[in-house]
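Next up is one chain by itself, shown in structure tokens, the form predicted on its own.
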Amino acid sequence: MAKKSALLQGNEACAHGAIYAGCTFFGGYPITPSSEIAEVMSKLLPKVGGKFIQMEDEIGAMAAIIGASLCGHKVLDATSGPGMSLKQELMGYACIAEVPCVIVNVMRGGPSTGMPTGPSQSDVMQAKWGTHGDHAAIAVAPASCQEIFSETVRAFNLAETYRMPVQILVDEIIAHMREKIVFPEPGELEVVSRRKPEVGPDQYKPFDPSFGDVPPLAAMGSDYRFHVTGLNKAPDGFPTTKAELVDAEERRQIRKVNDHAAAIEKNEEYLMDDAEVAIVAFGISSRSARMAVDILRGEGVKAGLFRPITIWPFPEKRVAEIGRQVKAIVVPEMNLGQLIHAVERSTKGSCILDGVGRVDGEPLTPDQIMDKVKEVL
């Protein structure tokens, strides 16, 4: 029997992916170009016994999903650049309190209000460094409507596995394009639930490192009562200023991602085996880059595409290997240079590196990418 399919917008695919992953709570505030996610979630959640709430602003939306997650729900919020800016204080709270949550950022031009209906890829560094302090970050960047569905499911899995916020970076073009979506059968894609405590309420400590770098998380409202704070804390969740406890907590929260980077990272490589020039691109720019590779190959240029699907943690090891393999790397992105800095940090001058950016509200074309490739060779 053929699987169910539909012609869906990327934003719609995201909502369906969240439901597949077991999301039961959406808290958000409408903002172009992400509003369709909230609209579809408002229709789908009641059908699965979930709850939808439109908050008074983006700060309230982030607070709502943190609270719902601590009560045991898988949660989603969707916004765009200005909304992400408003969320940053509570993003930091979700990081230090280790609250699983998924936030979709449908990127648009900026700073400030910028170009609300125009595409952009300008929030790459915000996804890593947006909130203050040392903290780990996980962000994924799908490049098709089908991949938005599957990467939304994976984002929930990562949030639940590592007990932290995970961002989905979608550029406006993919969010609003329509493509055929084939819905996976239940169980076809892995769906992960958070680890629950194996000890009773009297023995439970919400941040106890003796249970590993990702301590189990009980649900508030159950038999477990525990303290959560945005301050540095002891294993029982209550604030502490003891240097050894603060240091251990900070390092553990970084380590839980860094030590599992190989499991978190996901990349696509196209014609990279014999490539002499690599194009490193994500999202809609990677689709133009793929066409550029095909045309360049037809002209005798050994080009290849490396597409990081997981943007953070950045695949430093593989990009370093590519830097030693090729003569040059070109980084096309719809900003004036963000991903290229991660590539430069990884390659450490092992090859020629150049970028091509665009910030006029139009997508990068294969011709623009090919021109840059020919310029650097």
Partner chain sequence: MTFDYEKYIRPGKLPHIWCPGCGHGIVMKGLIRAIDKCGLQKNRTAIVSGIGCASRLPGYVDFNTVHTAHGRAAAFATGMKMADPDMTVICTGGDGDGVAIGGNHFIHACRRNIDLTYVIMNNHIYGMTGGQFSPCTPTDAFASTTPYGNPDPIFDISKLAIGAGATFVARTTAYHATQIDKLITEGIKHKGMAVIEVLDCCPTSYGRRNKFRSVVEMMKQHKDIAVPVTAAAKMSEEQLAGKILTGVLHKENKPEYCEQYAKLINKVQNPTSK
The other form holds:
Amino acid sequence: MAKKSALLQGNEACAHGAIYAGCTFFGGYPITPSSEIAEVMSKLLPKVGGKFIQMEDEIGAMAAIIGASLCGHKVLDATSGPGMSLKQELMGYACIAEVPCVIVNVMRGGPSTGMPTGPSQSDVMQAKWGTHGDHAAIAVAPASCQEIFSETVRAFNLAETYRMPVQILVDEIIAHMREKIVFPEPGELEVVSRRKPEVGPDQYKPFDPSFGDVPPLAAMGSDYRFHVTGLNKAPDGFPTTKAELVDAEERRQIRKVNDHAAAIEKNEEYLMDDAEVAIVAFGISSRSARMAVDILRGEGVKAGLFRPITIWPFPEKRVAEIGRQVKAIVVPEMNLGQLIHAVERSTKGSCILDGVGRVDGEPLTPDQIMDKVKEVL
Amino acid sequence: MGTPRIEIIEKYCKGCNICVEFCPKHVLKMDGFVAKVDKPEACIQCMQCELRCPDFAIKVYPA
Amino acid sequence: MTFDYEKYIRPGKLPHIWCPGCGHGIVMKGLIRAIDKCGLQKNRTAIVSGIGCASRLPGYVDFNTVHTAHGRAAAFATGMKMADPDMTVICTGGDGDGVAIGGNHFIHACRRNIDLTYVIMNNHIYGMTGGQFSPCTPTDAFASTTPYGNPDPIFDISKLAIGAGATFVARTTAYHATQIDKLITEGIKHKGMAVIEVLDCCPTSYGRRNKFRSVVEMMKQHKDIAVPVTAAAKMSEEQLAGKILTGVLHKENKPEYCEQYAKLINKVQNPTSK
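Alright, leaving the form predicted on its own aside, put up the form predicted in complex with its partner chain.
Starting with the chain above, the whole complex follows.
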């Protein structure tokens, strides 16, 4: 029997992906251009016995999903730049309290209200450094509606595996574009749930590093009861100012991502084997970049595309190798230079590097990218 | 009614004086910054000191 | 009877961090007695707070406890209650945390009539940050940021809760220790949003700046101005000037949020059943 398929918007695909991943709780607040995710979740969740709540603001939505996750649910929230800015304090809370959650940011221009119905890719650095303090970040950036579905599932897997917030960065074009989606069968995509305690309630410590860099998380309301705080804490979850405990906690929470970067990273390469010029692009810009590569190849230019699907942690090692392989790297992005900083940090001046940005609410065209490639060569 | 046992947990007492001032029978007094039982025989076991101690530092065991 | 608070206090956590004379300890004891009276199971009870002196309460008590971010207790608690509607979820916190930075979450939790019990310790000040004025600092009172007297009018937390839709609203003071557990007990048993406002004393940051010589003087003032709602009904407007009403101020039965959502799920899953 043929698999079920549908013509879906990116935002709709995201909601369906969340249900596939086992999401049972959505907390949100309406904001263009992400609102369809909430709309579809409000329809789908009651069907599977899940809960949808529209909160009073974006901060409340983030708080509600963290609370629900502590009670054992897989949770989702969706927003756009201004809402993402409001959530940042609680993004930090989810980091330090190590609470799995998935947050979709359908990017629009900005700062502030910007262009609510226009596309943008200008929250790349916010996704890494939006909340205060030292913290690790995981963000994925799908480039098609089908990929939004599968990357939403992967975002849940990453959140549950590493016990932390994971962001899905989508631009408005893909969020509102309709493409054919083929629904994976149950079991076809891997679905991961958080690790449960391996000791009894008497021995359980919610941040016990002896169980590895990602300690198991019990559900509140189960046989385990524990304390959670946004303060720096000891392995038992209670606040501490002991230097060695604070240092160990902070370093573990960075290490749990850095040491597993290879497992978290996901990239796509197109005609990179013999490439002399690489285009590094993500999301919607990578689709223009792919076309640019095809046209350039037709013109005899050995161009290739490197597309990070996981944006954070950034694939530094692979991009460093590419920097040594090619003469030049071009980074097209719908902002005035964000991802290019990560590329520059990775390549360390080993090749020519230039960016091409667009912030007028229109997508980058293959021509704009090709012009930049020809300029740098 | 016999004399109850009034226990002051000195390591918890912060010397706020609430128990001393609100005791209707002046059973307690301050000794420096710690409450002390002064006249246990006057205690009527109203429990107000135990109820109002913010620091979990008083227990009244009725006779 | 001697009450065994240790049964509910986490081992090794006392003495608490609160200043000498701070009433938060009195409220915590009242909360513990209320939980004991209600016979709640530790594993099936959650205490959720924001940030501030009063919000340090959950760290001491042996339940599922979440010390969240400033002002967000009601929103975290809403998510937890929705996630696990059979769990008892109690919020604790101060006036600034609850109705200034957390005001939006507070009024919307009241509006939803979600089955939370919110114990709000109103000591009229931001204590932890050094005594800045809160929305509950009386007009003309002194705080570290009102060196010339407070120009702001205040929020009446209980009226705010009633206006926003909470279906059980009660008020007492830290002086009235036995009334604290009585009202919290009633709040926990009430199906819907219950707000218990406890007028509390901060001798360190509020009393000191406002000519109170001791916490005892502050508590005596609360004793003097408190009028039970039942007694107030027989008093004139002049007699009630400067007084505060205590006891159950508002109680009604309205659909509870989680029950409404459970009905919604049932309707979606069984479209033909009526």
